[in-house]
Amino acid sequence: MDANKDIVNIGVVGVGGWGKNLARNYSQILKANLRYICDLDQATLEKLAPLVQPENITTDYQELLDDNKLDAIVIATNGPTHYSLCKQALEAGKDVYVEKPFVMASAEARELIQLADEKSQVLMVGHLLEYHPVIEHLKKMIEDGELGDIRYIYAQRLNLGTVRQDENALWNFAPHDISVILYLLGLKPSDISARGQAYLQPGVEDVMFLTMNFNDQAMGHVHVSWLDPHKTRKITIVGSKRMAVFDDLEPSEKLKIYDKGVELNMDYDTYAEYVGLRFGDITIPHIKVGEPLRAECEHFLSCIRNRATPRSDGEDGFRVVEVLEAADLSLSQNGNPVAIDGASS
């Protein structure tokens, strides 16, 4: 695309799921031209069809890989089908941002990494809570020393909901609790660990516990499940100094700092006296938070027109992909630690 351009033309490809919420904030944005919307249904296409020019709707992929004045595609169909779009989408000279999971395998996304550099591309994942406001906060108070060294981050994501057929939760869900937690650490785990079960369907697991262990420093810890009572995203942080809750599901307390911790204190000689608790006060910083979609719409479009690497970029895909990979081989050894090469020190 050309830098000087303003305008940025995009068009969705998968549109019945998450795509719809996609193609709502680009026909919204006023530097963006929602061109195309893509799906193999055209009842779903119909749904979404004033959005766009009725000869731009279309169940067919290449009519967006032909089109020289498209810039970019968005990729939001499911998982098994990312490499396949992502890597046409990139041969055809557009920038892509495709929905997580990224791919379905380590090797895909380092040969998509290579291709989009090949071709100098913007390639992004979509790792939606890295540009939520509240994620943003954190990010700065643990690089700032405010909670203290990171101990362990655990997350939740619960539901009774929505059932796959192509992806177990794992997959599913927890690309945005691993995406977050490896963004606040700044750390690769060194090693990986998983178990789960399948209820409903043979071979799709329903609920998965997965624990990154990054090199005895901290711990990362994701439950996720599509068959739970609760509906659940909570995300909290443990630090030598303060502890933090982050609750989405809140509709305005949505972040919760508490100042307590363990205390130790080495001029007792008894354990008792030797390990104080503390308990201090429970602050709410006060965050505005929009829609971290439309954030990350917007990150997406500078990223095209200042040919700049996305937060969320291939690398980021990868990394949380190597994740998973290791935790499919856990549960398949019964919860064995499996080590992750090249981790932090």
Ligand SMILES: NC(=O)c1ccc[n+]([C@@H]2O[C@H](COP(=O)([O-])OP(=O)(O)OC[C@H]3O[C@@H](n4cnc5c(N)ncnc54)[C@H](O)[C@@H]3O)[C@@H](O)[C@H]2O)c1
Given for the second form:
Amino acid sequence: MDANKDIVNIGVVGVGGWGKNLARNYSQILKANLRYICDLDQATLEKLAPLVQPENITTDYQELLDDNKLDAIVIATNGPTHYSLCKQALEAGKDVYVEKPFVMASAEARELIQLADEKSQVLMVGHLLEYHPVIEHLKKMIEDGELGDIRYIYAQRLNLGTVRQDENALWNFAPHDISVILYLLGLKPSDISARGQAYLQPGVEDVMFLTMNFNDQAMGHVHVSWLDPHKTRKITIVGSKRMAVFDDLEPSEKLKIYDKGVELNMDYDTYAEYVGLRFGDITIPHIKVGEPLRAECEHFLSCIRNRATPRSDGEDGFRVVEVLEAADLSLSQNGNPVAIDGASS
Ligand SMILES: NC(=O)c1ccc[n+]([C@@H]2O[C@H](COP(=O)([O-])OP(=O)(O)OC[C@H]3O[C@@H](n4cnc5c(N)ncnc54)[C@H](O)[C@@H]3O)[C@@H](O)[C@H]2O)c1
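Cool, the form predicted on its own is there; where's the form predicted together with the ligand?
Whole complex next, starting from this chain.
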């Protein structure tokens, strides 16, 4: 796209449950023009018809690829279709945003990253939580050392909700939590182990427990489930100085910082003196929480205009897919740890 051009022409492909939110956002942002909506399902398209010109509502993806005025394509179809749609968009010279999971195999991710590089196209993956103001706040706290050394992070994404047939709970739910844990720690895990069960449909795990080991120092744990009595969206961070709990279902006080910890006193006579428990204050930082999806859409537009690399770029997508792939392998081996290549120390 011409860097001097102000308004970015966007086409959204897949305007179902989630894609309609993306289409709505791009139709509302002044610096964007929602030029197309595309879906295989006519009834789904009709619900969003007021958002675009009638001639730009289509079931034919090729129309988007062939339109020279279209700058970027936003892909919000089901995960297994992402690779092919993304490849076609990049080959047609479009900047691309693709929902999580980026693709279903790390080799596909690598190929798309290379293609985007060769064609100097923006490639962004929809790791929404990386644009959440609470996560941005936590990232800064960790960088400033306010939580101390991060010992472990665990995330719970549970409910009795939509049961998918084309992806298991891990590929559907866990990309958010994996991307956040990698983002907050700034590290790649050295190995992954995963256990899960398919209680509802054969071969499609609905409950998964995933553990990421970061060089035998920090640990990351993700519990995802479609079969749980409680709707839960929580991330807990345990640092050597402080602990933090992000509860995304809280309407306003989403982040609590606990000044709690264990201090070891080397100059001791009794065990009670050696292990000192610290129970300090609980603080609730004031964080203005706008719609993270709006922030994510604005970021994509800004990267398109400035030809910049998105925070959740193809490499970020690759790292998450690599973890998911290793988790699948571990799952098939009864939870044996699976090493990840090139983990940073
Ligand atoms: N970021 C988030 O918080 C979040 C939340 C929910 C879903 N998602 C992601 O969004 C994507 C879509 O999920 P959903 O819940 O909206 O699914 P959905 O099934 O409700 O919608 C998918 C839509 O894509 C359409 N579609 C499928 N293949 C197509 C093709 N080749 N061309 C055109 N249209 C096609 C379907 O007709 C359907 O309307 C998934 O990747 C999912 O993981 C992200």
